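The chain that follows stands alone, in the form predicted alone, written as structure tokens.
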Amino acid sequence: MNSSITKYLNTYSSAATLAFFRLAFGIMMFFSLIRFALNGWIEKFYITPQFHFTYYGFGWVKPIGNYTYLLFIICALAAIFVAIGYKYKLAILTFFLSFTYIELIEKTTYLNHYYFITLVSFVLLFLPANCYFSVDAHQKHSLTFEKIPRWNIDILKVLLAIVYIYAGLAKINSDWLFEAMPLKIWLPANSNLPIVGSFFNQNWLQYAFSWIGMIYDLTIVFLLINKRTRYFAFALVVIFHVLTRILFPIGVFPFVMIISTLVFFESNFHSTVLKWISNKLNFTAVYFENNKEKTPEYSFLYKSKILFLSCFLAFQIVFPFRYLLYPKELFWTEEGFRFSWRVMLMEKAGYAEFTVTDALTKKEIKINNSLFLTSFQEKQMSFQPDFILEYAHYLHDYYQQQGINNPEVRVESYVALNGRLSQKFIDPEINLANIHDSFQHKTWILPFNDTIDGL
């Protein structure tokens, strides 16, 4: 093993940082799940729809009806157990599996921060996050360590860096920087805000927000890493995410990012917070201060874990660039768009009218989408090609069961992107029932009659 790598792997950090992150992550996830339930979204997104859009390769993940409430309860309880570090390995595994299953049930609910939560919970499976300030460590002294290998904390920082930097790189495009799109569409919707509302209609502010957003995403990680600029950077994090929370309906993402960036702080900060919590709960934290180091044994299992996580990080770095393998405009085709940290980059609106034709009699049926989809599903389907294809196959199977001979499914669709006039989206001559989804380029998407330059 390279000597510099060996030296790094033998560098230690305070376990208080990882314990703080575990506690904060678990609490955030618990309240996020409670919020989701209280807003009635479990029924709206997972129970009410008669048809669910699935991710390619995960069609085997099926909705479970009213048992979805039980799945959310299990996930929320697991989040609490993660927070307090009780039966931690089982708790984080349960959280990861239940949360991921929930996300895989319905593709219309995809959000970048849900994907981030899935990745973080997966990585936490491999980290000794219960070795400090946890019920597990309190119950079993042999689990207690005050210092852990530094990479256990750095891997979380790398995941956060990927989110920010890739979001910044994605903003380096002509629509965002030179047209202030889609902020020109979104910001005026907040013109009713007191005092500052009128400014959102002004071009200079829309361009300023676009450029500042790009610069913020590209630089904030480096400012957080630097001890001299860290507090200033965190103030920017709070201002930026609170502002985005006020202006845009993006759920808990701002709070997840604010709390997560605290992992960049010195361990003294995390120790102070944990001691304050222990004092409030009349719980002594001295028990965990034994100055023990969790010295790894370079066994085959440990080396395999290091190798696996290294490959995992390499994949996360490379995977967002898969869009380069596809021709045509990314924002138009969305091939390689998901899971690439392209946060709030475009405003799309679509219209899709499907026609089912009997292959023998040539009888045509115009489809009323509201008979099969919720309004939210229909909106998301109308401008995303893989949604359109999956829905077309559902219509084929449905009408075949109704006695239609080998149903042919075609769509008349139009999409407007970032304020442009709507353009025809899908080739209306193509029988979508004969097209099967894959990672190959979707040739049945019509060309985009414009150019968006950028990364």
Given for the second form:
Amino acid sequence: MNSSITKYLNTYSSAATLAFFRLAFGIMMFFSLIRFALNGWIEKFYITPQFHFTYYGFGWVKPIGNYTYLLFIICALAAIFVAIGYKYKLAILTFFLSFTYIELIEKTTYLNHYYFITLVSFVLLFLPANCYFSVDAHQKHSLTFEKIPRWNIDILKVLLAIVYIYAGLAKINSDWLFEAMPLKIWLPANSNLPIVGSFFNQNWLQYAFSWIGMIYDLTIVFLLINKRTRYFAFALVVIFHVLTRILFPIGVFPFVMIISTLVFFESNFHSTVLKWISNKLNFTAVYFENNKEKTPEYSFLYKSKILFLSCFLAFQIVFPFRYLLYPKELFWTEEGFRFSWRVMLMEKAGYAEFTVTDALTKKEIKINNSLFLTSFQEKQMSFQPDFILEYAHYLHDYYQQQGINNPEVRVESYVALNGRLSQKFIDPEINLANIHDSFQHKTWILPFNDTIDGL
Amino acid sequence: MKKILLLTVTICLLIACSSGDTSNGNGDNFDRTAMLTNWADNIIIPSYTAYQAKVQVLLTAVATFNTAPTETNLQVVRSSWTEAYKAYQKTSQFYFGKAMEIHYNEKANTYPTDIVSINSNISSGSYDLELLSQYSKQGFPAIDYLINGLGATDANIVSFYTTNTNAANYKKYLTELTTQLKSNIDLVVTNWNTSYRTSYIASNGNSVSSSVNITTNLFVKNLEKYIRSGKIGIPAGVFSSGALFPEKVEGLYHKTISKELLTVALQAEQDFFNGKHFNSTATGPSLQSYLDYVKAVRSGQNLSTIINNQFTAIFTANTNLSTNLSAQISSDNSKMISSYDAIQQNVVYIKLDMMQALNITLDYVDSDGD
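Switch from the form predicted alone, shown above, to the form predicted in complex with its partner chain and output its structure.
Shown next: the complete complex, the earlier chain at its head.
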């Protein structure tokens, strides 16, 4: 092993940082699940729809009806167990599996920050986050360590860095920087906010927000890493995310990011917080400070873990660039758009009217989408090609059962992107029932007739 | 350290608390109250009131005809029916509040009308027009049958109200259908004039349940479902793989009113879009001025202009249509299809481009974005 790598792997850092993150993550997840339930979204998104859009290759993930509530309860309990560090390995595994299963049921609800949560909980599976300030460590003092190899903390910073930097890179495109799109559409919707509101209709502000957003995303991680700029950077984090929370309906994401960036602080901050908590809750946390280092044995297992997580990070760095393998405009075809930290990047809406034709009698039926889809599903379906295709196959199967011979499914669809006039989206002549989804380029998407330059 | 912690906790609490109603109350600076006031006072209420007056005229004409069933009085009924039907077209898009509650549109204009059941209603004399199953046996299409469809000539038609053994029942049915129209519009107008106007204008936010959102959604739906599909698409075979249904046009028995009803309905849509006051050339705050306010420019042109140009294109396409759409379908359906396509293009501009530009949600659940 290269000596500098060995040296790095043998550098230690305070376990308080990881324990702080574990606690914060568990609590945040618990409350965001509660919020999700209180909004009535479990029923709206997972129980009401008669048909679910699934991710390519994950069609086997099936909705489980009313048991979805149970799944959410399990997930929320697991989050609490993670927070207090009780039976941590089992808890984080349960959380990861249940949360990911929920996400896989329905593609319509895809959000980048849900994907982020899945990734973080996956990584947490491999970290000794219960060796400090946890019930596990409290019950079994042999599990308690004050110091852990610093890569256990750095890997979380890398995940955060990927989110920010890739979100910043994605903003380097001509629509975002030179047209101030989509902020030009989104910001005016907030112009009756006090004081700042009236500026949201002004072009200069829309451009300023676009450029500042891009620069913020690209640089914030470096400002957080650097000790001298850290406080300033954290202030920026707070201002930026509070602003996005006020301006856009983006739920808990700003909250998760603000709390998560605290991981960049020095460990004495984290131990102060944990001490403060233990004081408030009237228990002594002194015995966690046993000065023990969690020295790993370089066993085959440990080495495999390091290698596996390295590959995982490498994959995370490469995967968002997969869009380069596709021809045509990424924003139009969305081939390689998801799982790439393209956050709040474009304003896109569609209109899709399907026709089912009996192959023998040529009898046609125009489909009323609201008979099959919830309005949220219809909205998401109408501008994303993979949704359109999956829905077309569902219509094919449905009408075949209804006795239509070999149903042909065609769509007349229009999409408007970033303030351009709507234009035809899918080739209306193509029988979508004959097309099968794959990672190949979708040739049945009509050309965009414009260019968006940039990464 | 404490400070950071305190700051963070405070901020997170602030965020958590502000998370409630993101889409309620805030919005752009466009004066929605002024727009809603313009809609209510200069378009919606005057349209309803004008229609109410026309129905009253129809009711009187029917009463006169029932007292003296002559061909002349039949023609008076027919012309007042025509005027009332046209006035109705200007109200069908405001299908919310009381109107929705009492199924105003279904009761006034379900077509094709069900003549078999109408005849059995007349001969039995017992029916409840409030029932869902009775929607296709009342309203303008049913009256159309009673005053235009019973016989080939006016003399034939009048005979149903004079010499027919069931003449009394025919008169009664005609009166009850007209009275039903009247009592429905009375309910709606009274509601608007008492409490509803205030609450309608007060709901000036941009949430899914706000007045702007609801009214705009129904404006879109009226164009897409009732005008595009109902008046043209369905009879012209667009939804039946080209199988034509000339008998499914509006105003079937009158024969020459169907195109006029289409024109009136389309004009009402465009006028509403432009905020044009009822029976006046004056305009007020509208979807059009709202679009211009948010500087909705597409392909170098104001989106509002693109939409108005498309209305012009629709009217141009419609000049090729016969006054009798049923006959048009049978003789040359391709002209119907051209009109359909022209309307369809504006459905896309309005339902997709306009709604996107104004950030108005097509009635769907609020959810998080990225």
